[in-house]
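Starting off, we have a lone chain in the form predicted alone, written out as structure tokens.
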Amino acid sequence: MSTLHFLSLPTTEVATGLLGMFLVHETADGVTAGRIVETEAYLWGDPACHAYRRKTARNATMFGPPGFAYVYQIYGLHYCVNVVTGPEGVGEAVLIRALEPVEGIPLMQARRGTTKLGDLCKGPGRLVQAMGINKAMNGMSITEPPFQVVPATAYPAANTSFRMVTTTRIGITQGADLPYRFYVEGSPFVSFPLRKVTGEKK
């Protein structure tokens, strides 16, 4: 299955399927990559979804075809990166919440201003900074270089089996009861809190 075909699947399937895959960004400074260990799904009709009310200049990328990055700013400080999913015109996406750093770690450390491996990509704002993702990348393809999601087989040394945990999303007030957050059980790179609903072998 091609990456684009995969990203065209129902949004919750993409959110769970992204776990264990890798996010890669090639820049003039070097290549950074991380294993995706935490995601959140945002669906049409979901009050926490940016596309819930209507299409705006801010969320327009969400209404495009799947396979593109939706990058937006929160609290006027940090950026988050999402993978656009769902049919064109619907407005759905998957937030990448945390990564396990696997390549370009010194570059990530320089960008983040810390040498603590566990703090580099734990949370959506941190991973965006570590990976060198910026607002200009909103609407960029996420299926080909320089910015792409690649299968687990691309980094065999970091490709290990895991149990997936399904729970409720964090940092939101509306739709907070929906079980649309997914993470790798036991990963030290997952953001907190680690509320558990179900576990599934992947």
The other form holds:
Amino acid sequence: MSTLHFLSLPTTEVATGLLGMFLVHETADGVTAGRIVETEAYLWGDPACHAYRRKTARNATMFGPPGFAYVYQIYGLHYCVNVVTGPEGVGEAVLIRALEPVEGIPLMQARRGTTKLGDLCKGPGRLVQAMGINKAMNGMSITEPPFQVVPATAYPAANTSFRMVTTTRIGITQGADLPYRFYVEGSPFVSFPLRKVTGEKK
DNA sequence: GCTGGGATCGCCT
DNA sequence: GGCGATCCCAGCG
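Here we have the form predicted alone; I need the corresponding form predicted in complex with the DNA.
Below is the entire complex, every chain and molecule, led by the chain shown above.
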């Protein structure tokens, strides 16, 4: 199954399936890559979803076809990156919340201003900074270079089995009880391991 | 045309 | 664990 085909699956399947896959960004400064260890799904009809009310200039990317990056600014100073899912016309996406640093760690350290491995990509704003993602990348394809999601098979050394934990999402007020957050059990790179756990599988 | 709130982070205690 | 930084835009008028 191609990456684009995978990203065309229902949003919660994409959110869970992205765990263990890799996010790769090639820039003039070098390549950075990380294993996705934490995601959140934002669905149609979900009050926490940016596309809940209607299509606007800010959330327009979410209404486009799947396989593109939705980058937005939060709290005036941080950025978050999502993978757009759902068919064109439907505003759904998966927020990437944490990565395990895999490639280009010195570059991540320089961008983040810290050498501590556990602080490089733990949290949506941090991973955006570590990967060199910026708001100009809103609407960019996330299935081909220089910015792409790649299957775990691309990094066999880091392709280890894991169990998935399902919890409620972080930092939202609307839809706070919905079980749409997923992470790799036991990973030290997950942003908030302790949270209301609603399920576990895989 | 104004106002308030938000899918966060880092520094302080 | 608490709080300040700081900006885009939706909602209302």
